[in-house]
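Shown here is one chain on its own, the form predicted alone, set out as structure tokens.
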Amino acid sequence: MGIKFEQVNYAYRGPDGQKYLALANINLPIGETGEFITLIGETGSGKTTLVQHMNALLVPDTGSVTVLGVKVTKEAVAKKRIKLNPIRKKVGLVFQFPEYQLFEETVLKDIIFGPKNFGVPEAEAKALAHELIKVVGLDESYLSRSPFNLSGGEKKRVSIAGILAMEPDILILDEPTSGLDPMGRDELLTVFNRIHTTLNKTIILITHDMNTVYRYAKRALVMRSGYLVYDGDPQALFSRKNIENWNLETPDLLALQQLISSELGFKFPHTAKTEEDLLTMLEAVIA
């Protein structure tokens, strides 16, 4: 098991001194490999708080989070029974705003910073940087550039390369495609899918884009007011009841298939997940 939440509760303390519930009785297992999970929910639902528990940036008020065999509890951390840095190396978290993770004068120095801090020889770290810059869809010429002169999408790719250089078992991405145009979004999602398939990494991706959930996820989680209200198949998520109850948008491809069915009376054998699948079914129906 990669990560396991057991009866986790967590509350923030506001400026007025009152506690505000962020996570309520979370029970959640996540595999170490093979998972591509999307995490969705309205602003303030607890998504970011949940993933920050996955690499011990936050610690449960009650309950426990076991991360790759290490059980994290409030008491264990307070009494320094466990070390948190190894957890953060194994579970990489890419923040929504890459500027928070980029600070060196060149892209190369940014990517090798983490590995060097964990004792990786500089030559080995540099070789890894040359490999990973291509994994995230950039060429090696970027290594000599300043990260602060890059576009938003390029900065995100560099921040992902920096986390991958730590060789995490699990990769968490908080709103990685926010602010990108459709082409930039699709390119970055292709990168994540390639990382998932070629490196066999478990990917956990926070998103508000239902098209991403529908097309790429193997598993969908929905947070609402601190509670985990859905954990299951992404396509089954988009029932009329769920869409209405949780203010979800219908994915474009599903909306198109529903429109074709209602307007033309076509009966599809299953729900299409890609445009190619939809065209194949239409050709079969027409034939």
Second form
Amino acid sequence: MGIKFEQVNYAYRGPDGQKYLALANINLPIGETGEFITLIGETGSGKTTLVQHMNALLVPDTGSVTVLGVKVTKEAVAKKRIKLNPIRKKVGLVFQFPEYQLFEETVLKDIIFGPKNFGVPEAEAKALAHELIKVVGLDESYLSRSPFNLSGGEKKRVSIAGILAMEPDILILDEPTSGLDPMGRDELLTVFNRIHTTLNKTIILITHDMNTVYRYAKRALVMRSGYLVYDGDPQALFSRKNIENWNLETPDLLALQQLISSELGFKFPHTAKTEEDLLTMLEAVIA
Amino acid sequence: MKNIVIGRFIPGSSFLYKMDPRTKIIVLILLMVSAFLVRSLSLIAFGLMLLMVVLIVGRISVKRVLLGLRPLMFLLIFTFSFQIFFNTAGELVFTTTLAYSPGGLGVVVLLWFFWWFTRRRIPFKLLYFLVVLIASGTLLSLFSYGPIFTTSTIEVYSQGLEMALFIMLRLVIIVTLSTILTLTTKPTDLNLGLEAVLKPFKLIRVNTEEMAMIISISLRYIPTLLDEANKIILAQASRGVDFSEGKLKEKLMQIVSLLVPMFIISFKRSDELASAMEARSFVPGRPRTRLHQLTWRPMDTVALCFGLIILSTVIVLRVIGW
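Alright, leaving the form predicted alone aside, put up the form predicted together with its partner chain.
Now the full complex is given, and it begins with the chain already shown.
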């Protein structure tokens, strides 16, 4: 088992000690390999809090999170019975805003900062950085540039490379495509999908984009004011009635197919998940 | 990081809360000057009693004020012991001889070992330290076993005792006064008051409005920046920075990894804030209207008179040699 939440509750504390419930009774198993999970929900529903529990940045108030065999509880952390750093190496978390993590003089130094903290030799980390900068869609000339002179999208890519360089077993991305143009978004999603398919790594992705969920996810989680209200197949999620109540909308491709079915009375043999799939079906009809 | 509270305004409804911030600042200055002009112990003790009455009538919890004194504890104790041990004017009131013998020193060392292992469990650490310090002094003066290596005498003189008490009371009064101001005045009101009080400096071309604006924006952004700092700490922690441990070199790296994003974000924020203010027609130095107007009430006149009376009494008493 990769990550397992058991009856996790977590509350943020205000300045006067009042509590704001962020996670309520979360029970969630996540596989060590082979999962592609999207986490959706409106802003303030607890998505970020949930993923920050997955690499022990936050520790549950009650209940436990077991990450790759290490059981994280409040007591265990308070008494320093467990080491948290190995967990953070194995579960890589990319934050939503790259500004919070970039600080070195050059992009290269920033990318190798993580691996160096985990004891990877510098030469090895540098070789990895040269490789990863291309993986995230930039070229090697960026390595010598200052991370502060980059555009928002470029910063985002560098911050992702910085986490990939840690070679985590499980990769978590908090809204990795926000602030990117459509081309850049598709490009990065392809990268994540490739990491997932070639290395069979578990990927957890927070997103507001239903098309991403529909196209890539094997499993969808929906959060609503601290509760996990849906855990299952994305196809089944979008065929539910009243998903608007959860502030979700039908993905474009699915909406198009539903429109064709209802307006033209055409019955699709199966629901297409990609444009190519839909095209083949339509071509068959035309032919 | 989470325990920093600036301003420490505690909502309440007594007359101290209803007073105009300008009055509070002016009266505070008058009373502080008075406290510095007073020269006798009895007068300063009377002043403290007066202040206690103000606290009780103003319904301010003494516990809060004592908490405000806590950061000054070290200074208080230092000046107190300095005066007691080194001021040798007046009559000798107390003397004792400390004898250093193997037995006595052994017991004292044991006592400090005991202190070292139990200090974490005791809530009043400084008090506990003092008790152990005095206990070891008493032990050395009363108990000796084996050959005595050397002796030393402790002498306390009346003037030293008096001065020690006097300086301590004066410090307590001054800190209590400023604590009352911050406890009962909202940061925004405090800022408005400061701006009004500083107005005369405009005559010598100091831009008081801008200064007040800078102060209020800084106060406003402290919680925001703390919040950002927490986020950066989390982001770096997920790249293997362990802020709770590490050697000196690693510690430096950790601080850099926190400070650089912090500066970048602050600069960006201030740039954005400046644009937002300009977009709403803010021009530095131009007169502005206010949402909250300060109002002067009869009670403020009374308070101001109170402050003036105290100051003039103190001056008169000083002139006639009290």
